[in-house]
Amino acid sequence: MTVKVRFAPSPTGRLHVGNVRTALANWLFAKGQGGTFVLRIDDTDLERSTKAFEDGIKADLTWLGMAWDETDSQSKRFAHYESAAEKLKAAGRLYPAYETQDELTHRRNMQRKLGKPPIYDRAALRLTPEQIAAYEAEGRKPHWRFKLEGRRVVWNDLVRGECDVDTASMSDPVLIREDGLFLYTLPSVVDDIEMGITHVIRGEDHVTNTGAQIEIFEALGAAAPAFAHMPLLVDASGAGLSKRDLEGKLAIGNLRDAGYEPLAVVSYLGRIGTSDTVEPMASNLALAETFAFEKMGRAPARFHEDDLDRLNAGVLHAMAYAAARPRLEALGIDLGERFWNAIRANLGRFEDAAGWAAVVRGPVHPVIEEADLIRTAAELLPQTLDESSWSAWAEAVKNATGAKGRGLFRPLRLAVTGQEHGPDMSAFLPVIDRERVARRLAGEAA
């Protein structure tokens, strides 16, 4: 079987770490199996869906390196859903119901007061032709419910193992609203059938829905795909990620603007909640080669921003100059491969490179704390600066002054860079022009 999966976001908002983690699991599984990844835009809600959000979704996936093999929009497929609905109506599985939302809410409240589960009682199936005519004379439009078989639906979940849902414990789901618009369920099933989707990978909050959806697959004469329901993403404390965070700092566009590397985001979301070590990966495809549902735990995956920061730094530390060069050029700070190799281990965000370029180019206001030591260091500064100069220079200053350890290295670093901390000086010193170093040792801003 050739694997074919789909990610079906609604273009009613921006992508965030929660839904991207689901998209990524689909992408990784498809690429690891040599399969097909479909981007299916769920824009059946014509009022809330926008082209801007759709473009944003595509831009975010592209930035993350998650190219899709096929794409389609559900708003172009209404005729397919109408045909499926007529088939279900003819089979007696899709029936009209005329209750208003207020009436349904009142009925559920009464059921709870009586200690009964708030399940729809199928009152619509007992309506007489006269009652239906009276409702329609009032101007009521029916919504359409799928008649469940009320049985135990069983499937082997790729993450959770054997799962079952008793559809007798569920209300018949509404598939079509009063205004004629299709809700998520029917278009999703129809598209999965017609597009040949082999695996549905999504969050565990959809487990109960799966029981009803399997019945719809079967009612339409199709075999259900395989299912994998992933544990949900929570915050560091174990609480669900807030809508404010998901729409704010954890939106993919905001992570991009905050300076996170796409490979860091993918590496983190692809490994969090699994038995694999959370570490920077060489590429998305390298991550796909390690992906397996068997590695997913059953507990919610905890999102720690500090861990994402650590991975982001790790991606930069491993980044080759060839990959960094176009971005350095765009920032106007391409000072060569030796510069990049000297500073990359000290970067948390790529833009931090600009700060170290400023140290190289100057002017830097040197910090002279040990005037005698720095005066001696200036006299002993090597004529040529290379990778061996720092250790030889420091040794010479040590021998002349008796300073050692922090008392030696800190004053030298402060005088040369104006910074308490920074790149390894053996690699960084040769990047700075010798004349500039000499002027800084003399206390000049250079």
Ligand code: GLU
The other form holds:
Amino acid sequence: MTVKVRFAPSPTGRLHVGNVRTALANWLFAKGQGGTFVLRIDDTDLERSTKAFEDGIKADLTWLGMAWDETDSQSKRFAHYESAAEKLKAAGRLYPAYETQDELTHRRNMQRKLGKPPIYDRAALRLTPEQIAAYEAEGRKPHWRFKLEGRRVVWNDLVRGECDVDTASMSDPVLIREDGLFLYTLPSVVDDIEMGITHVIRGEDHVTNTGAQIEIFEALGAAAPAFAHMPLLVDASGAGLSKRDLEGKLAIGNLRDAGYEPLAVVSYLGRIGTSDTVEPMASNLALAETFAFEKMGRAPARFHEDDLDRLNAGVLHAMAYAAARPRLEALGIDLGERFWNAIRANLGRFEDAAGWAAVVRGPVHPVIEEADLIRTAAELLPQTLDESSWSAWAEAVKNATGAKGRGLFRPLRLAVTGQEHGPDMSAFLPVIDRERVARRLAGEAA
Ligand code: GLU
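Given the form predicted alone above, what does the protein look like in the form predicted in complex with glutamic acid (GLU)?
Below: every chain and molecule of the assembly, starting with the one above.
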């Protein structure tokens, strides 16, 4: 079987860490299996869907390196949903109902008062032709409900194991609103059938839906695909991520603006909540090779921003000069491979490289904490600076002054770079022009 999966966002908002995690599970599974990844735009809700959100979703997926093999939009496929609806009507599985929202609410309240579950009572199925005619004459338009079989629908979920949903405990779902709008439930099944989707991978908030949708697959004469329901992301305290954060700082566009590397975001969201170590990966495809549903936990996955920061630093640390070079050039700070190799372990964000380039280029205001020590150090500065200079120089200064450890390295670093912390000096010192180092040791801004 060739795997074919789809990520099906509604273009009514931006992508964020929550829905990208679902997108990624689809992408990783498809790539790991040599399958097809479909981007399906679920835009049946023409009022809330916008082209701008759709474009944003595509831009975010592209930035994350998650190219899709095929794409389609539900708004172009209404004819397919109409014909599926006709098929269900002919089979007696889709029936018109005329209740208004107020009537339904009232009925649910009554049921609750009587201690009964608030399930739709199928009153519409008992309407006489005269009653229907009377509603129509009043100008009421029907909405359409799918008649559930009311049974235990069972499937073997790739994440949750054996699952069952008792459709007898659910209201018959509305598939078409009175204004003719197809709600998500039917179009999704029709598309999954017609596109030949083999695995539906989505958030666990859809588990109940799956019960009804499996009945719809079968009513349309199709075999249901395999299902994998992913646990939701929660914050460090275990609470669900807030809408405010998801739409704000945890939106993919915001992470991009905040300087995160796409590979860090992918490495994190692809591993969080699994039994594999969360670590910077070499590439999206390398991550895909390790992806397996069996590794996914059933408990909610905890999202920690600190972990994302750590991964971002890890990705930069491992980044080869060839990959960094065009970006350094774009920032006007390509100081060569030795520079990159010296500073990459000290970057939290790629743009931090600019700060270290400024230290190399000067002028830097040296911080002279130990005047005597620095005077001696200036005299002992090697004539040429290479990889071995720093330790040789420090050794010589130590022998001459008796300073050691922090008392030796800190004043030297402060004088040469003006900073308390920074790159490994063995690698960094030779990147700085010797003349400049000498002037800084003399207390000059250079
Ligand atoms: N558009 C639906 C959603 O965003 C898709 C769910 C699914 O994957 O079936 O929730």
